[in-house]
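Encoded as structure tokens, the following chain is the form predicted alone, with no partner shown.
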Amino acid sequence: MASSMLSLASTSPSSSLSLSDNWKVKTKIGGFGNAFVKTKSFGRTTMAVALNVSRFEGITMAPPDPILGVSEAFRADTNDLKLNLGVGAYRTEELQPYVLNVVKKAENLMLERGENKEYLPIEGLAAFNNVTAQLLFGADNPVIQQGKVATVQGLSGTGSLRLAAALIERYFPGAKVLISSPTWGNHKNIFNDARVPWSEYRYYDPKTVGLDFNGMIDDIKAAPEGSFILLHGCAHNPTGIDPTLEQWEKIADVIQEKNHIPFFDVAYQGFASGSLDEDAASVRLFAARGMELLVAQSYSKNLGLYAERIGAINVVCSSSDAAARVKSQLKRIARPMYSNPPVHGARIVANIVGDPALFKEWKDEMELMAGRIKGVRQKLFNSLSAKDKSGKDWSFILKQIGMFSFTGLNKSQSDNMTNKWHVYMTKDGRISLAGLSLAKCEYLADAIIDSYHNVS
């Protein structure tokens, strides 16, 4: 390896080189890479230096993470009025982090059985798998009785996304995936990672602040037959703006007509509405209907297991048979990415959802978080509404749903946001109401009303 050198060398008359060659000796060490080697004279004693090259010099500086980098941000904001809207995290009304009393419950019991850390198989805890795929598409859904769901535990949506991505790369080469514009900014990295083929419908109508449901149509008709189509199962992100039922059914029209693959991105199933059957009734709709569909699943928001990285991607197949082969490739793929998925949070849902107690307490502590969301998402809008006197609607924000708000404020409006009332969010244009509270939705009104109106 290329290291740091000084030799002392008795040198003669001949040998020695001359002023101006010292500064231009260059050499190859090792096979590392190419170092320089500064020499100088000094009467017959010759000094050489080899500088450290490393192999990695080739390797540029990767931007910061829009979503993640904001919350670094604040973070190095020593203003007491900052607020981050940025990631989407659910806090307290005073702003702190929130663990759900049934998950204490659930680790309390885990810690009485004195369960072990042995290693799951590939495929995940079965006790969670069962549970989730009943929570996701009903106990008493044909496709759970008839064994058509493979389900592998995946590292929350973001693995399962990522398993599911290298299915389509593996056994669908060439097939495109169509996403939202917008979506969640992390879509697009794992397709790309994956190597799959992507591109865009449209979704948002910046003119009414709302769903341009013609346009997504037109958009999914246009894709080439066999077009996997990403949709967000509720609470879409990032504009927390959804279909009807009534355009549901349309959208599965469209999608059956083409010969689509319906693939559903669920992060915030009870979350959203606090009804589990209601935030799963889009997913359930497109099973009823007999398709082969994908489901991935997190359980970051609706149980508060962030840094526990537990989800799932699940496989609707026309049959038993098909569902156990699609299965054995999910686990095929999963085991040189990482082996197999950790077990703590698994055992948490496990726990939670195989326990009629355990399970009501769960559902009435995230219909109080999908409440309090609400509430602040109200005072926001009365709020903007009581302030700004040039007559803007701003009743968009009542009709979108979950965490999130697209404020349909610009990057400049949004940069304006933070520069000056040091408020944290994506530039989209994206708030996270989780980390409002209601003391504070006043003052995110003055920022948002003078960055709309005074910023270009």
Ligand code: PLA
Second form
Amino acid sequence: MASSMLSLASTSPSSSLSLSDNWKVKTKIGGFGNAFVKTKSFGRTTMAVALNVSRFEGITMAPPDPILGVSEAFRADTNDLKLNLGVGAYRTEELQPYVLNVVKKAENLMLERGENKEYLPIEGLAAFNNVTAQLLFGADNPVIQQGKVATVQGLSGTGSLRLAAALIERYFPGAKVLISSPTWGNHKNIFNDARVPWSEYRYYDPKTVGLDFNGMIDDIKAAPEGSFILLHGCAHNPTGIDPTLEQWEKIADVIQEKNHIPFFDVAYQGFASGSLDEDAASVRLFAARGMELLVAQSYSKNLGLYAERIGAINVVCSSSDAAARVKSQLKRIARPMYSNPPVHGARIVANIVGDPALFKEWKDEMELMAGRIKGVRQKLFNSLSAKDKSGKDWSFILKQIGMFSFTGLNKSQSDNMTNKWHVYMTKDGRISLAGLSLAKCEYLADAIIDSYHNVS
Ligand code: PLA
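Could I see the form predicted in complex with the ligand next, after the form predicted alone?
Complete assembly follows, chain above in first position.
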């Protein structure tokens, strides 16, 4: 793990050729031509110079992203049976992308109002920042009433996590972030890129296909005092296994005892249970204890605003004064990275959450989406149970929540799903049920049974 964090500053072979060396190369032979010029010696650099060899020669090909790379492979497959269960993106029963009606209404309103395209402030749209914190904590939550939350609009969940990671790196040097094993693949990238050390706490128990609660508690206890503990607010990705409310209380006890700082990633509020409030219960339980905490939010899934890149980072502080200072520093981190965030998604969220009629429509539509996912989850379980004569218990699928199911298939079995059955999924055995239709459940069950029993 440590090596993966320290490997960032590698030197490429071409880095020994300085800018001035290159300048000399160009001037000596009269600018860019198409001929290769062999073995020239210029001061400290002696090398074969080929003018049409790229200056980026030392850059090697990066591997495809384990999640988004699956969609690329899916697009390249021409088989009619293909099914994309890789990325967590909601599809209709017809397996088409879905733009919420309430989003279209909000966009129409925005057009009618003829809103401008001026820069937003660095911290984002004020109306958005207000409603997003209210949605998360509840409008009457004392942390909001007392101005203890620093909220900054971010580039969706990922960008918001990245801002928080930069804040940790800058103001808590050496502090460790503990992430669950397993977790969403990009968490490790985010902390690596921000140069924040991380380690894992136990979370998933393959034997029970459930939560390793004791392992989790022990590892959080064993972490150096004052660590950041990254928690999935609801619908844990990739396992679909969440702690119960009682377990959340115990997790909060240990975090408080050890003076750790909870750091929630809330990417699925409303998408897990269909209720915005229920899915925020974990975060609110921690806030009610008066703890300082960080929460990254995303509207990719619950409002289907994937490409609008809309989310926020919230830092709950013990005083409004501290919150104001934290917010000022988050802005300072954002300014050189992307200056200020995009306005479109922020306006959509602000319009929907700020209008009682649209808000109700959103909740109804979200229930529909969450309901469709629960429907395919049930049908997949039924199909697996009916078709698999081995006596294997598939009920873990029904116990998992959110848009994913963690099938327990290993890498070779997942490869078989893709290579033989054209079912695209991540290699950790995760399938996105949001990309599955009722009509495809039987086919998927056949693929899973074949891969599980016939591939080791
Ligand atoms: N946090 C978690 C736990 C997530 O699962 C995701 C998205 C995000 C944050 C960030 O999403 P955002 O930046 O779009 O707001 N995970 C997806 C997509 C749905 C992805 O990997 O980017 C997934 O398939 O896991």
